[in-house]
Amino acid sequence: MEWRRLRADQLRDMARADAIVILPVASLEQHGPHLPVEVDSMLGETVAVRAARKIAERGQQAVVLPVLWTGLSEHHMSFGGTVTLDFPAFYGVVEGVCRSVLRHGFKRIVLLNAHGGNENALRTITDEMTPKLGVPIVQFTYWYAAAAAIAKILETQGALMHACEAETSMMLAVRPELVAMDRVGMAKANSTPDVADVVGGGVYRWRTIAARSSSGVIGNPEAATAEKGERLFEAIATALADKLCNAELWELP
C-alpha cells in the first residue's frame, strides 16, 4: 500500500492495473499544549493507508505516497513549532509529484488533504492541474468527505476540529506515546467567536489561530478516547473508500 515500500518494478505493474494512487497532504504545526506538530501529517497519512486497505478490499489497487508533511500554516506560526510555505512554492511541490506519478503510466490521482489550511489552495490547484495535465484528480478534505460519519461517533463536537476530541481521539490510537494527557486541562482556553457566529455563513476573513483560541485548540480535548480514535479511523477509512471505488466519479466526463 505504500509507495516508499515497495520496489520499482512493482509499481510498474501498479500503474498498468491502474491503481489509484493517493498524496495526503498535511502540515507540521502547533496542535497545542498536548499534541505534537505531527499531527495532521500522521493522521493524514494513517487515514490514506487504512482507506488504500479498504479499496484493496474492494478488488481495486491503490498506493499512497509518503505525506507532503508541510503545507499553508501561516495562521499558526505565532505559537512556535510550526513550518510553511507560500502558495508558490506549495503548488509546485504537488505539481512535481503530480507529473512524476503520470511520467510513471499512473492516470488516477487523489489529493488527500488533512489539515484545514491547505483546502482552498488544493481546490484551486486541482483546477490549475486537471486541465493541464489531462487526467482526472479528485481532491478532498478527509473530515468534510467523511462528515456523516464522524459526526455520529463524537459526543460533545459536530465535527473534526483542531487538536480537538476527534484529533486526540485519534492520535491516543496510533500513537499513545506522543499525547500528554495531564495536559489537556490546559486547553481550555479564552476564544473568540467564528466569522458566521458573527455576521452568518457566506463570509470569510482570515485569522490566526491565537486570535481565535489563546491555547491553539479548538473543541474539547477532554473528551478524547483511544477506543473513540479506532472507530473513526474504520469508519473514515470505510467512507473514503466508498467514493473512490465509486467508477462513476472517475468516469464523469
Contents of the next structure:
There are 6 protein chains.
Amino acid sequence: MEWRRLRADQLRDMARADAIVILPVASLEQHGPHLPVEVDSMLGETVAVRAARKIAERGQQAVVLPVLWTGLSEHHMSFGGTVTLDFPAFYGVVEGVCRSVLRHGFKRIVLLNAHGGNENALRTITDEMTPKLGVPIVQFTYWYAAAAAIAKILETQGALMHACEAETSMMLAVRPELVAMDRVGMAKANSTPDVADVVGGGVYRWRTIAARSSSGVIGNPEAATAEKGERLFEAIATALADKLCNAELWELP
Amino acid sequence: MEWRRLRADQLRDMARADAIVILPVASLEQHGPHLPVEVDSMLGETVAVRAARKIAERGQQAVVLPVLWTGLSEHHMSFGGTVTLDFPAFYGVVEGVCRSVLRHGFKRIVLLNAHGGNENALRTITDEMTPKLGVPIVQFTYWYAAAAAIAKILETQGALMHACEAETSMMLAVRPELVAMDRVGMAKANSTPDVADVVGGGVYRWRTIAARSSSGVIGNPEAATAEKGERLFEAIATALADKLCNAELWELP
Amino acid sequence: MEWRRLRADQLRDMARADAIVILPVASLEQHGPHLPVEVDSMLGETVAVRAARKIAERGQQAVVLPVLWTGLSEHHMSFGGTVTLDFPAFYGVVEGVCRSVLRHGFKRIVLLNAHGGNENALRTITDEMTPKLGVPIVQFTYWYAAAAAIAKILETQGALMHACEAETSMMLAVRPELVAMDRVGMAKANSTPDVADVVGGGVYRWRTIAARSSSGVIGNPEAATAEKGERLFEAIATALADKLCNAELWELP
Amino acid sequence: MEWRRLRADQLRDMARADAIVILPVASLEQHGPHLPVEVDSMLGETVAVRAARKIAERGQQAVVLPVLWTGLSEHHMSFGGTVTLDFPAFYGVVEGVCRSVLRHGFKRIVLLNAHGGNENALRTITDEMTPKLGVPIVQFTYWYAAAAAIAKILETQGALMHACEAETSMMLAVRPELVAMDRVGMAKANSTPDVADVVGGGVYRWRTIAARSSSGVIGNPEAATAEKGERLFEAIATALADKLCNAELWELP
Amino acid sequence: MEWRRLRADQLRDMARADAIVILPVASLEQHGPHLPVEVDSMLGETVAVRAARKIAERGQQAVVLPVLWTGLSEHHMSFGGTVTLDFPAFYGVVEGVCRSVLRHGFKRIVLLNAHGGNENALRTITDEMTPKLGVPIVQFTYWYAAAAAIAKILETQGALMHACEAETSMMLAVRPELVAMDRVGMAKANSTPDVADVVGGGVYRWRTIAARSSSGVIGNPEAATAEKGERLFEAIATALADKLCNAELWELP
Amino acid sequence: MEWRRLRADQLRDMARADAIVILPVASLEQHGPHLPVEVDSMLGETVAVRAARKIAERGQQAVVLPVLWTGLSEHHMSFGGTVTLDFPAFYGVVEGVCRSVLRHGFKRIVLLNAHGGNENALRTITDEMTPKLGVPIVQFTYWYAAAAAIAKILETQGALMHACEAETSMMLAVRPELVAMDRVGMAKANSTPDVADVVGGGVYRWRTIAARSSSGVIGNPEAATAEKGERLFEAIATALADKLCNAELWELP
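Return the form predicted in complex with a further copy of the same chain of this protein as a structure block, the form predicted alone having already been given.
Below, the chain from earlier opens the complete complex, with every other chain and molecule after it.
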C-alpha cells in the first residue's frame, strides 16, 4: 500500500496492475498552542493510506507515496516552526514526482491535498500538467471531498478548519502523545472570519493567519476527542474510496 | 474610468485619490457555432467598466485597465480560433501589470476574472503576489461573485456556463451584430456534465471541452435575449460594486 | 478582419486560406500633457486593421489579433500612468500567442510593433522563435516600415517621434475627444536629442524619457491636425500592405 | 529532536537556543531484489535523529527536519519504483526549506545527504546558497563523513555501496520486516566497477546503475546482519556528532 | 589594457581611476571555405584592444575583458563548426560579467559587439540591464559604429558583411596563416540579398545563412589584402575611441 | 587542435573522425599579489592543448574549444579583479556549447576543469546533461586527474593550491612577463586550512578565500620556477592523454 515500503519489483507489478497512485501533499506549519507542526502531513498520509486500504478491499489497487511535507505556508510563517516553498519550487517537486510515476507505467494519479495553502496551487498544477502528461490527474483536498461525512461527526464546527475540533480529534486518535490538551485554552475564541467570507460571493484574498487569529487556531479544539478522530478517519477514507473507485473519474482528459 | 483613455496626469490624480484598480482578465477562445471568440474579453471589460461606474456613483473612485485577452485556454484549443498561454507567461504578464500599478502609488488591486480557465491560476497568482507586494489584492470570477443575481435572471440554467443562455444574452446586449442566432441550433443539447461534478465533493480534474461537448457550448444559448443580457449586466455590476465598496475587503494582508 | 470578432469556424476557414496573422504589439505609456496613455495601442491596432483591409482588397487574406497593450516601457515609468513588463514576461506572452496561432494551421505571422520600447525585444524574440517554430515571422515597427510615406506628410518633423506631430494627428483622426489640444503648450520645446544620436554610428544606450524631456513629449504636437492624421493612416496602411503582399517576404526561414 | 513532532512554540525556543538544524536529504529508488525503495530515506532520517540525540547528550541542541525523499535518481529509473526530480526542482525545495528555517531565527544548517545521486547537487546548492544566505551551511554524505567508522565494521566491503552489506544490515536493524533476505541471491556478484574508478584520478562520469549491475545492487548484501546494522548506526551517529559539535565548523562564511 | 593580463591590485586601481570596461562579444561560427571559425572573436578582441590603446593615448583609461566567444549563431549551424547559445544563456553570461565588474567599482561598461547574430540580443540586454544596474551601458556593433571609416577603405563592398573583403582583409593582417586564400574561389558570387532588404523599410526576418549563400560567405573575399586589413583596424579603432571619449556618452541613464 | 583556428570544413572532418572535444572551463579571478587574473584560464587552455597533442601522437583525434573564462568565483570577489556567474548562467553556457558540438556530429565531450570553484557545478551539470544528451561526457579537474604526477614535482606542497608553487611555476613557464616575483613576499605564510579539512570526513562548506588568506594566496609561490612549470605541464598532459585514450572511458552512459 505504501510505495516506500515496497521493492522495485513490487512497484513494477503495481504499475502493470494499473494501480492508482496517491500523492499526499501537505505541509509543516504551526498548529496553535497545542499541536505539533506535522498535523497536516500526519493526517494527509493517514487518510491516504486508509483510503488505499478501502480501495484494495473493493478489488482495485492503490499505492500511496510518502507525504510531500514541503507545502505553501507563507500565511503561517509569522508563528515560527513553519516551512514554506514558493510556487515554482512546489510545482517542480510535484511535477517531478508525477513524471517519475508515469515513466514506470502508472496511468492514474491522485494529488490528495491535506493543507489549505496548497489548494489553489495544486489546481493550477493539475491544469498545467494534465494536457502535457495526457493522463487523468485527480486533485482534491480531503476535507472538501469528504465534507458531508465530516460535518455529521463534528459537534461545534460545520467543517474542518485549522488546529480545530476536527484536526485535534484526528491527532488524538493517531498521535495522542503529541497533543497538549492542557494548552488548548490558549486557543480559545480568538479567531475572526476571513474577510472574503464576510463579503461572500467567491471573492478571494490571501491573508496571513495572524490577521485572523492571535493563537494560530481557527475553530474549536476544546471539543476534540480521540473517538471523534477515529470516526473522522473512517468516514473520510470511505468517502475518498467511494469517489476513487468510480470508473467515470478516470476517463482520459 | 478607463485607464487607457486617461492621460498620465489624470492617472497620477487617480493614484493620489486611492482609486481601486480593476484588471479584467479574460481570453480569446471558441464560443460554439454562434459566438465570436471575444466573448469573455468583451463581457469582462464591460462588467468591469459598469462596476466602476457604480463605484463612482457611490463616491469612491475606480479605474479599469484594458482587458488581458491572453488567458489560459488549452482546453478549448481543439476547436480552433483560441489563444492560450502557459502558466508562467500568464503569471508574468499579470504580475508585470500589478507591479507597474503599485509603482505609481495605487494601493488596491482587483483581478476581475471573466474566463473559467483562468480561475485557479489567478488564485495561485494572488497567493504568490500578495505577500510579496504587501497590498490587498482582491480576486474573483464575476459569475461567482454575482451568482445569486445571475441565477434570478436566467430561465433555463442555474448559473453562467459557456456560450450559453447568459453569455449569449449579454453579447446580444452589447454586440448583437456578432451573434449568429441562426447557428444556435448547432449547439443544441450536446454537452455532458463534468466528470468531477458527477463524482462531487470538490474533486477536480482538467478536461478538454471537446470531451464534454461536440459543439463547444455548455448550456442553452437558445434561451438568450438582449433584454436578459442587459439585466445581467446591471445585476452583475451592482453586485460587484456592493462588494468592492465594502471597506473590510481592503484590510491589509 | 479582426480575430476577436470572428467565430472559431471562421478562424478555421482563415487558417485553411493561409491568411496572414498580424499581432499588433504596443503599450500603455505616458504621452505627454495632452494625450491618453492608449496612443500606441490605438494607433497600432488601427494601422493593423487598415493594412489588413488593403491586403484583402488585393485578394489575399489577413486577420488582426487584438493589440498586446503590455509592452516594455520602463523608460516612461517616472511619469505615471504607464504599464511595463520585463523581457521574460513579454517574450512569454508573444510566444504563447504565436504558438497558439500556429497550432490552428496558420503559417504566416506579422509582429507589427507600435511602440519604440518593444523594438529590440521583438527582434530578439523573432530571432529565438523563428528557428524553433519553423515558419516565416515578419517583424517591423510601423513608422520605420512606412518612414518615407510618413516623412512626406509631416511638416515639422522628419519622422514619427513620441506624442508628436504624427501621433497627435493620428489621435485627432480617430479619438479627437481624447486629445487635449489646450494642454499642448505644456509640451513645447523641451526635449533634447538622444545621446546616442549625438555620438552617432549605431551607438546605443537605454535612457529614461525624463532624461530627455520634462514633458514626456519628443517632437512637435502643436503642428497636429486630424486631416494629417487621416493621411498618415492611409499612407502607412498602403505601405504596409505593399510589403506584406510581397511573396518573397514569406519564403521559409 | 524531530521538527515535525514539535509545536511552533517549541521550535521558537529551539531557534532562540541556536539549535543546529539538520535536513536529511535522500531518495526513493530501487534497492535491488531484496530491499524496499525507502532505504536511503529511512537510513538518512535514522542517522540524523541518532546524531541529534548524541549532540543533545553533549549539551548542544539539534533538531531534525523530516527527510526530503525527492532526490536525484535518474540513474536508477530503468529499474522502476524510483522517483527523481531534475536539478532545478531539487534546488528549489532545498532552498525553500533553508530559507524558511533562517526566517525563524536559526543560524546553523546541516544538509545531511543519504543518497549518492544527490552529492554533487547538494555541493552546488551549498556553493550557491551560502553567500546568498550568509550563514554556515554544512554539507556531507553520511557514509563519507563516517567512512573510517564504517570501514571497521564491514567485513566484505571497504565502504558503503548500494543495497549492500552496509545498507542491508542497517535495514535489518530498523525495518527487518521489509528485508527479503530470501531474494538476496538474485543480487549476487553482478556488478562491475565504475568506469571512472577504473580510469582513476578524479575522472567523473554519470552512468546508469543498469550499466554496472543487472540486479541494481552494488556490493555484497549476503554479508548483512542486524547486529552489524546496529553497530553501524551507533558508529555513524557518533562520528557525525563529533564533527557537528566542533565549534570551528560553524565559523561564518 | 587587457583585463586578463592584469593582477587584482592593478584592476582595483583601474576601478578607482574610473576606467571604461569593454566587453567584446563575438562568436565561433563558420566563415566560408577559407576562414577559421574564430574570425569574429579575433576581430572583436583586436578592435577592442586597439580602441583601448587609443583611449589611453588620449589620457583616459580603458580595460578590455576577454572576448565572449559564446554568441548567438543558430543561423550558421547547418555549416558545422559553429557554437551557439540560446538567448537566456547568452543574457545570463553577459549579465553575470557586468554585475561582477560593477561590484568592483567600475561605472562605465561597453558591450562591443563583433557578430551580427548578437546585435538584437545585446540591445535587449542593454534595455533590461541598464535600469536594474543604474549605470551607463554603451552598446554597439563595431562595423556600424565605424561604418563611414570602413566604407572609405573597402573597394568592392559598401559595408562589412560575412567572411568578406573586410573580414578576410583583417584576418590577413593579424592571422595570415589561418587564411586559405587558395580556397576563396569556392565562395564566389553565390549569395543573394536578404529578403528583408529586398522589401525594405525596417522589415525584419530571421533567416539561415544557408538560405542566402551556399558557401556561407556574403560579400567578396577575393578583394581582401593584409594592407587593407591593417587600415581597417586603424580606422575602426580611431572611430571607436572618438566616440568612447565623448563625455556626453556617459551621462547617467 | 584548436577549434577556433579551424575552418568549418575541417571541423566537419573532425566530427566524422569521432574526435574527442575538450572544453576547458576556468575563470578570471584574483591570484594573489603576484599573478594576473588569467591564471586558471591560461593554464586550463594550455593543459588542454598539450593533452590534445599527446592524444594526436597516439593516433586519436582531439580538438580543444576556447577556454570558458566565465566561471564561478564568488569566493574571490572581495579581492577585486574577479568575474563570476551564478549557477544557472554557468550551466546555460556549458550546456549551449555541448549541444552545439553534438549537433555537428561529435560524440565525445570532455569538460576539463581548471578552477576549483567550478568543480561541484560541473559535476552537477554532467549529472543533468548526460541522460538528456545520451553521450559520454567526461568531467575532471586537471590537478586531481594528474595528482600523482603533480605531487612528484612539487617540493613544498603536496598538491596544486591557489597562486601557489604549482600555478606560479606554470605561469613562469608560459607567461613569465606577467609574474611579479618581486611581489611574492606579500603572499607569505598567511593562509589557514579550510575548516572542512580540519573537521575532515567529507564535510563540506563554502567559504570565502578572504576567510582563509589575507593575500588571496593558498600555498607557497616562493618555491616556483619556470623549469618546474614546464615539467608540470608535461606530466599533466601525459596523465590526461593516458586517461582520455582509454576506450573504457567512452562507454555509453
